[in-house]
Every structure is written in C-alpha cells, then in structure tokens.
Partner chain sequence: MSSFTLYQPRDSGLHRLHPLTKLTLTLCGVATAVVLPGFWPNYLLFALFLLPLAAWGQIVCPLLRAVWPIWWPFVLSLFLVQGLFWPGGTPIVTLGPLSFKQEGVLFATAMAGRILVLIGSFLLLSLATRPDALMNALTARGLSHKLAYIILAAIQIVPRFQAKAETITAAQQSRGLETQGNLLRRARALLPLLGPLILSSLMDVEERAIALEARGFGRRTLRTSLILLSEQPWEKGVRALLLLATAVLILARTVLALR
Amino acid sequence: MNLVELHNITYSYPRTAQPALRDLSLAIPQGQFCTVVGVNGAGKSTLCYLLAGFVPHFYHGELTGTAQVAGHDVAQTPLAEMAADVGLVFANPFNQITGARFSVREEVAFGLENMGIPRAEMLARTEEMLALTGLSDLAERSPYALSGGQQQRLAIASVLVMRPRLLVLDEPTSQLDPAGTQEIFALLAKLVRRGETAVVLVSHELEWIGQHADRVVVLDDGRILADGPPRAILASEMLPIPGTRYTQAARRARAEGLAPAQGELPVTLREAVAFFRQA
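Requested model, single chain only, the form predicted on its own:
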C-alpha cells in the first residue's frame, strides 16, 4: 500500500512565471526511507511542502494533478488535518522550537498538550520519544542549551511524538557537523526499521544516503530525472549531482589507470575500501 500517490503534479508559486514542480508523479510505500536530491532550485523543498499540505494551503499558488498523502486529498484537506498524519521538520531546528516551554521534556510534550491528550498517555509518549531520540539525559535542560545536533533531534522528537504516518525532513543536517549528521541518519534509519513511519528526506549528504536510504529520487527543474536504489543512482555519471566522494575518487583513479576499468563504482566507505584493494 502506498502512503504517497502523486499524479501529474504541476505547481507554481504566486506571481512566478515558471512552475516549481512539473508533471511530477511519485509513489512512496509505507515503511520506506526515501531520499530526494538535486541541485538548488530543483523543487526539493516545494515537494516537501506539498507532502505536508503547505502547498497549496499556506503558499497558495496554482496546483494541478492529484496528490494523495496518508489517505488525504492534499488539495481538499485543511492543513490542520494534514498535520495529524504528516510531520515536517525544517532545516533549522531553532525555527521549530516553540519558545513556550522551558525544558526539553516540556517541548516534546507541547503538541500533545494542545491536542488534549490525556496526561498519562502524554507522559508515556513523551518519555518514549526522549529515549528513542537519545534525549532522556537532557530532558530537564533548556532547548536553547542544546547543540545543533541535539536541537535537531528535539525537533524530530517533537514531531514524532504526534505519531505521524509520514515524516518529511527538508535538509535537516545542513547546519550540523559530521557527528550530528551521522546521529540524524542513524535515527531515521532506526525509525524506518521499527516500522513506525515512512521517511522522505531531502539532503545533500550523499555518503550517508548511500549507507542508509532505501531509495533516491533525483529532481531537476521540478521534474523527476532519476528514481531508484542508492547504488544505481549515486554511481551514475548521467546525473546533475557529482556522486559521493568515494565514487568521485574511484572515477578519478579509473581515469588515471589506477583502478580496474570494469565493475561497479563504490558509493559508501566500505565499498571504496573493497574497490581500492582490488586496484
């Protein structure tokens, strides 16, 4: 069963001459870790906003085609109803912290409070998310006293505690150091393995995508240019993205005659070690 069904979607922001998405069709099943890559301006963020209902209900503009997400007709479903089943995490976690609560625990529970969830259930769900995201030891700390990686995990926990069927993240590691980026990718992979949510992640972190994702969708000028398993996509030479650093190094070694001319190019570090051992 597909959680996302997009058919022939074309969308233009108000007062713009060119569509941000062009005749885009995409299906995402339950339990999949799907990543979206592409150059700046390819339509990645717009796709995230569509999946969460911000397009067309917040940004307005002109939308054609059909979009079904978590059982909702996006064009006909109010944003508040979409938020019950689709969680959106932005690139900067600081923008997602409410400022209305003084501790990490209270911040995670804030959405449940607003929904009127019974106290016992609210506390249980909050503690579960703190443990899942590795924030239990920081539960009494101010959200503003956390590192960037910790704040991003807090933003994810605050969304996950609502139990969305689909988690959409728009470049959540863009401001994180390598350790923080690794934390986020490991957490998302764990969530998918647990079967609690499907994940759509926009990211430029190709090495981690190659290690953790189930699928890579490449956007270019609002269209899907390629779609498939990470190994097939990230090692391709026909894409507007350069590939992982390991793929680039292997291509250079092959061009210099320092590596075998045949065989698959590496995408991850583990594959690169094996590849260069054969050289």
Given for the second form:
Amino acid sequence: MNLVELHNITYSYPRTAQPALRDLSLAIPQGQFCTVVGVNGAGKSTLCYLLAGFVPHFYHGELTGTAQVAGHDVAQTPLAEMAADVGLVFANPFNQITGARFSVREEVAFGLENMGIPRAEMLARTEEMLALTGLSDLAERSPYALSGGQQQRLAIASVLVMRPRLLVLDEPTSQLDPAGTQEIFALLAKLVRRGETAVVLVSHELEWIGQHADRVVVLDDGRILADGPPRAILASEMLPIPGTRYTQAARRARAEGLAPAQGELPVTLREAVAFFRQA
Amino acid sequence: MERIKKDFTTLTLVMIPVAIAINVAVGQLVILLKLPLYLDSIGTVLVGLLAGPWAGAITGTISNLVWSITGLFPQAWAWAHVAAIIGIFAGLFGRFFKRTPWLWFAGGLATGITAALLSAPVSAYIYGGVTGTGQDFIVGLFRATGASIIESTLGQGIVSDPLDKFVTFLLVFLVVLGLPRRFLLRFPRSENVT
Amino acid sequence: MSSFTLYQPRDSGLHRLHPLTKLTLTLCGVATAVVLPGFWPNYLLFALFLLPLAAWGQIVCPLLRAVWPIWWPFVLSLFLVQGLFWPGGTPIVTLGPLSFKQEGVLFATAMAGRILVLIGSFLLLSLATRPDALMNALTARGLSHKLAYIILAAIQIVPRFQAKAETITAAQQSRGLETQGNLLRRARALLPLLGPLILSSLMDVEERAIALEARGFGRRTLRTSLILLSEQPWEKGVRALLLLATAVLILARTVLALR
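Previous: the form predicted on its own; requested now: the form predicted together with its partner chain:
Whole complex next, starting from this chain.
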C-alpha cells in the first residue's frame, strides 16, 4: 500500500468561488522523495495542508474525493492524530517556534511531551535529532536567539523527532538568506540519503531538486500538469516552469547553434559540463 | 459550556499571548508618546470581540499575572479581576460591533466606568491610594478637596478610565475594519465582525 | 537580545527550592504584607525575611536594583498625595501654602513598607525561578497545559513585540511621522504606529496555530515532561507551615478588626 493515496481530490477554501485543488490524484510510495513545483497559486501549499490534515480540519471548506495518508483517512482523522504520522514544516521559521519552551532542546522535545513519550526515550530521541540537525551545541540557547537557518533546522528537528512517516516541507527556504538555504538543503540531502521518511518538498530550487529528488510533480491551477523523474520534467519544453539554469543555458546554446540539436538537455551541473564538452 | 469550548480553538489560544504582547507594546508606545491614556487593554478587547467574553477574561487575567510573575510590573496581580472584566465586557458588547457600532462605543464607556469602580478599592485599600504613576496627581487633587482615600481613587478612575476604554474600543474598531474578511472568518466569534 | 524575565541563574539553595515552595513564599509574603498593621512590621518583614532569602539566593543586589525603580514612584506619590493632602491633620513641616501632615506621613510610611514587601515578594520569585519550571510544577499539579502555554508564550513574545514596536516607530518617524509636539499631534501619531503593529502580529496567528497543532498540542493523551524538578523531602512541610502561619495571621487580624 502506498503511503499517500489521493483520489479525485477537489477542494475549495470557505467562501471562495475557485477550487484550490481540482480532481487531483496522486500516489506516493513509502520512503520516496517527491518534490512539487509550480507557479504561485498553483495549489502547492493547499496540497501540503491536505497531506497534514489542516485541509479540511483547520481551514474547513469543501473537500471531495478520498485522501489516505499514512493509513489515515484524512477527512475522518483529527489533527492531533495526524500530527504523529505527518510532519509539516513551512516557510516562516519564526512562526514555527511554539513559544512554549525556553531552550532549543525543550522545543525539540515539545512534540514528544504532547505524545506522552517516557522521559528517558524522549531524551534519547531529542539528543539524536539535535545531532542530526547540527543543533547539539545550541541546545541550551533560547529558540528565539537562533538565526533563520538554525530556526528552520529546529523546526525540522521538532517534527522529525516525532518520527513521522511523511515529512512535508512547504518552501522551507523561501524566507532564508543564502547561508540558511544552504544549511537546509544540506540537511535535506542527509535526510533523503537516510531514506527513513518519505519527503514531500515544495521548492523553487530546481537545480537542487534535479540532483536529489526521486520525482517531480508539476502543479498548475490545482491540477497535476506533469509527474515524473526530475530529468524528464525539468528538461521538458512544455511546462510553466523555466527549468534549471543549466537547462536554460543548454537550450540557449542549442538555439544559437552552438550545441547539437539532438539528445537530452542537461539538468544538473555534471550533465551540463558533459553537454558543453560535447558541444 | 458548548459555546466556551467552541471559543477556545487553537487559534484563540495562540492569539491570547499575542494579545498580551500587544497590551504591553501599546502600553509602552503610549508612554513614549506621553499620552494621558493607558491603552494597555487593546489586546484584551480584541480577544473578547473575536473569541468571546471568556477568552477575553483569560487574556486580561493572564496579562496581569504575567506582569507580576516576570517582575516587570509586580503590582499588576491586584488588578487582574479588572482586566478580566474588560475582556468580558468586550465580549458581551461585541454583538453590537457591526450593526450598531454606537452601542459598541457605549460599551467602551460602560467598561471604563466598571473598571473604575472595581479598581478603586484595590488602589485605596492595598496600595494606600496611589499607583506610582502620573495619575496619582488626580488622586492628590481629590484629596485636597477633603475627599476620603476611596473617594479620591474612585474619582481618579472616573476621570481616566471611561475615556481610556472609549479610545481603546474605538482603536479596536478601526483596526478590525482594516483586517481582511477571509482572516476574520477564522475566529470563533466572527459573526460579531463580519 | 533583551529578555522579559528577570531570572538570574545562580547555584544557590534558594534556586534549588521547588518552584511551588518559592511561589508559596511569595504568596504568603503578599498576604502578610496586606494584613500586617502599623508602621514597622513590613519593614521588618522585608529586612528579616526577604533580604535573608535573597542573600541565600545570592541575589541581594539584583533584588534591590529591581525593587528600587518600581518602589520609589510609589513612595513619592504616597508622600505627596497622602502627606500633603491629608484632610485635617496636624502640620509638621510647612512649605509655603502646603504642609506635610503628621497623620499623612505616618500613613504614607506604613503603606510604603507594605508596598516594599508586595513588590519584593514577587521580584524574589522572578529573580530566582525560571517561569517554565514554575509552570511545569503547576501543570504537574493539575494546571491546564493550555494555560501554561499561554503564559509561557506571552513571556517569550513580549520582548519580540517591544522590538517590533521600536522598529515601527523608527520607520514611521523616518517617513516624517511626528511623535513630539502638542497633545493632538502626538495623539495623531498613534494610529499609524498601532495599526501596523497589531495587523502584522494578528496575521501571524494562523501560522502559529498550525505549527502548534503540527506538534500534537491538541492531543488528549497523558503528557510527559523533559524538565525534571527536584524537591527536598522537607519542602512539603515548609509549605504547609508557611500557609498555616499566614492563615493564622489573617485570622488573628480579622478577629482583631471585628472587635
């Protein structure tokens, strides 16, 4: 059974005329690293909220179709139960700090406290997660005294420590500076290599996606426009996304007659080097 | 009971500390501008209006307890019940907000008078008639006319509180009009304001 | 970054006390201050009870530094309002048309003593107790975790808001908003400052609620805690004794007053 099974999902926020998701079907197997791209307003955030249960349980509105995530029927499962199996991280690092705890370590443990995990296990899991996210040295600090990138790593640690079967990240670097963005993608690469958790990542960082993702889903106007391995999608000519800068450069070179008109366009840096060497 | 449970959504719970922070920050802004007002219950009134009287009461009470526990304003605990009443009144008068705004503003005056009546005994019997602020000047004026301590603190309250709460209710009115409708609909008492 | 709490970490016996014991000390101090009659008792209470406790906690200087700026406006007001304007009363010092009255000065001195203990009791608690440890102790005794969340989040958000208010004030001033001048002009500055502050913070509320739910805040299971509070075996007895002594004091005072 797939970890995520969405069938014919149509969803509208309350008092809106246009649905945010239209007849959307999507299946994600265990452990897959799936990325979602698309223009603003394409329904990416709504999809994230649906996977974590905030659509429909927090936003209400009208949901049709069936959504199974980590064995739960999303429409029937209270948020509190979804939280144990689906972790959600979003763009603003500051708003994800609960404010209920005074140190980084306690902030990470907060979710486990709510789940009633025994203290010894809680300590072990918290330390493990602090080490994984590189926050061990900052464990005694106030969460508010961290940089944006550190706060975002803290947000990831705080949901991962609950051992979700699916981690959903909605543009986790869009409000970070380049250094913070680097930190998050390095951490994500590490997570994906561990392969313990399925990840759904919404991001505009196409180069990175091209290198690391198993799969790219293109959303447009609430529908899935394309779905496949990064190479096929990111080098495609038909999509409302520009492709990576390597693809763009190769495309331009081809148009100017500087490269052979046949063959696959490069997506990653290494492919680009090979492509231009050929040319 | 059902209604109270509906009022205390996670959104309400999250809004309360934000409202308390608004109370403190606006209170300090007013001191910075040297205005003869407090305006340190704007957040409380906002919660009362958007999440009902009991959420308002909790906001007021905890606002004052937090000031005491943190040592920023240790004397505040004694007026916690006044802060609670302000939240309750905002919640009760909230129903007039949209259709008969003048009753909402009248609610501000009523809140001020009630706050004055409730806070006067505290300053009179616990703090010897003073609060350690510029308002004590007015208490002194009343004392100079031969009024008793409780009469003087009551007089000071009646002079300051209704105006302060009227302006508070007015400012909340203006702020809420500036909030997007989509956002207001998320609150448990959205029927008050949309 | 500025912090909203006054907490001073020390390795002291007072700091190691269970938060509930310190809270009991504070509440008993407050109740005692209000019922103690007369001129001297509250000053004695401060000198013989609060100061030694502060010495035990190695926080005498921080305590005095924290008490002073809150206490002296009260003292000033008390002496001016009650000293100068006590109706009737025996003049002792005359300044032009005004004079300090004996009854007023005595009243002001007694009240100043009470306020000293009221302020000092709470400040002793805030200087020697982490708010999260206090809330932890209270939730372990049945306080709702939602109330504890509200209190702790408020304590942490307030300094962020003070910073936000300063930023907005600076921004608006640089756009020509006048925060000086006559009353009308200053009053007119209020809305342009207040609007952005409140609107921007309210818009964050939705995301903060989602973040909290995503961490299982809404679960009804039994909660556990990472913070471990230690308690000396004698602390329960001390708390009971303090409460008993305070109750006796209040009772004695009531009986005396009724006579």
